[in-house]
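Okay, so here's just one chain, in C-alpha cells, the form predicted alone.
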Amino acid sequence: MIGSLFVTGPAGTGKSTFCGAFKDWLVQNDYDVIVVNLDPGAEYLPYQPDIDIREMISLNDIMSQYSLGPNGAQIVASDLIIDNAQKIKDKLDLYEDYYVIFDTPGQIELFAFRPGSPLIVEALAGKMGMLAFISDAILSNMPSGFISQKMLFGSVFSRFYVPMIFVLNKIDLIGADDVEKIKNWEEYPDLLYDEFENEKGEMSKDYFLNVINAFKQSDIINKVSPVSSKDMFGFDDIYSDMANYFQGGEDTDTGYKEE
C-alpha cells in the first residue's frame, strides 16, 4: 500500500460516510483506493467494502459459541480482529499501490480502547499509518462540545501515537460563520475559553483552559478539517495531510485501474 487511514470517532460522527464518500473522491481523482471494513457488527455499510471483517468473523457464531449478548459479542468480536490480521495482511498484499482507507467499528470504545488495536494498526500499516478523528460539527459548536471531543481527541492519541487528523465532519448542517468560529477556537484558545465561560459560568475552572492550551502547546491537534461527506467538501486537504506525511508531498498519479 502507499498508505492507510484509519478512521475512527464516536458513534453517529458519520465514520462509514465518510469512508465511502473519502473512497469515491480519491475515485474521481485518479488515485486507486480500497476500503476495508473492521467493523464485525456492522449492519449496513454505505459503501461497498473492498476486504470485509465480517467474511471472517460471524457476530451471531460469537454469541452461540459463548453464549453472549449483543454487546459482549461485538467486544469479542473486536478482540479476534488480531487473529485474522494475517488473512486481512495478505488480501492487502494484493494492492500494493493503493491508498487504503479502514473503516473502523462504529463503537468508539470497540476500536480506540481494546488492548490489541494498537497491534491491529502495527499489524496492517506497519509506519504507513495514519488515523482520522471524526468529530461532530453540531456538537463541536459548542465550546464544551469541541473541548470534550479534543480531549477525546487525545486520549485516542495516547493509545496510538501515529499522525491523526481532527476531522470536523458534516459541516452541510452548520454554517459558514460557525466553521470559521470552530477554527479560531483551534487558533486562539483564549477565545475558546471566554466563549466556554459564557456556556458554563461558574463552572468553568482553570484545569480546562490549562487543558486547551495544552493541546495548543504541545501540537497535539494545530488544525481542523472541515468536511462534508454528503458534498464531497474538504477531501482535498485530508489527501494533502495523507501526502505530506506518506509522499512527502508528492501527488502519487497511479492511474485508477477498473478491475
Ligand SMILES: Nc1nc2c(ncn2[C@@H]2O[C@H](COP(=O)(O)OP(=O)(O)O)[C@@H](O)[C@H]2O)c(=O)[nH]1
Given for the second form:
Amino acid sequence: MIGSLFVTGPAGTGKSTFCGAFKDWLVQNDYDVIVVNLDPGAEYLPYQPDIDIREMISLNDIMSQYSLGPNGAQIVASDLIIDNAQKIKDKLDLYEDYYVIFDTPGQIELFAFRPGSPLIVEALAGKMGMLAFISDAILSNMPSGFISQKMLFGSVFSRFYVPMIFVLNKIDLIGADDVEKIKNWEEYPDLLYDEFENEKGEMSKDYFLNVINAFKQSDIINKVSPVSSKDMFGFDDIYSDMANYFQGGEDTDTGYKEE
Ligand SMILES: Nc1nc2c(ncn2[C@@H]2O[C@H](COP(=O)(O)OP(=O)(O)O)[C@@H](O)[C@H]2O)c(=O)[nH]1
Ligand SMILES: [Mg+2]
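Moving on from the form predicted alone, kindly provide the form predicted in complex with the ligand as a structure.
Every component of the complex follows; first up is the chain already shown.
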C-alpha cells in the first residue's frame, strides 16, 4: 500500500459514489488502486469492491444471533470490523504498490463515532492513512449548512487526528458562482459570518463569532475541494493532496508512475 484514503461523511453525501468514481479516475490515469468496502450494511454499491467486509460480516446473521433489528445490527456490525482487521490486512498485503480507498458505513456515526474506529484506521493503514470528509454541495451552499458541515468535519478530525480533505461533492447540482462563493467563505471567514447573519437575522452573535474565530485559528477553515463524482470533476486536486501527503510531492509520484 502506498497510502490509504478513508472516505467518510453524512449519509447520502455520495461517499460510495465518490469511491467508485475516484477509483475509475485513478485507473484512467495509470495509478494502481483498489477499493475496500467497509460498510457491512451496504445493499447496493455503485462499484465492484476489491475487498468486501460483507464477505466477513453478515447483517442477517447478527440480527438472528443477537435478536436485533436492522439498526442495532448495523451498530454491532460496525464494532465487528475491528475483529476482522487482520483478515482485511492479509488481503491488503497482496497490493503492495497500490492506493487503497476505503468506503465506510452509510451513517457517519457508525464509523466516526464508534470507539474502535481510530483503531481500524491504525490497523489497516498505519501511518499512511488520511480521511476524505464528503459534504453535500446543496447543504453547504447555505452559510448555516456550510458551518454545520465544517463543525462535523472538526468533530471527525478530533477523533482520528490524521490529515483530512474537505470534499464538496455534487457541485454539478450548484452553479459555478456558488462554488466560488463557498471557496471565498473559506478564504475570508468574515464573509461567511456576514452571510450567516443575513441568513439567520436575529441570533446569538457572540456564539457564532467565536465559532468562526475557532475555525480561523484551528485550520478547520483551510481548504475545500469541489468535486462532482457524477461528472468525474475535481479528482486531480484530491489526488495531488494525497500525493503530497504520502510522497511529499507530485514529482516523487511521477517517478513512481514511470517505474
Ligand atoms: N448529482 C450528483 N449526485 C451524486 C453525486 N455523488 C453521489 N450522488 C448521488 O447521491 C446519492 C447518494 O450517493 P451514495 O454514494 O450512495 O452516498 P453515501 O450514502 O454517502 O455512500 C446517490 O443517488 C448518488 O447517485 C454527484 O457528484 N452528483
Ligand atoms: Mg455508501
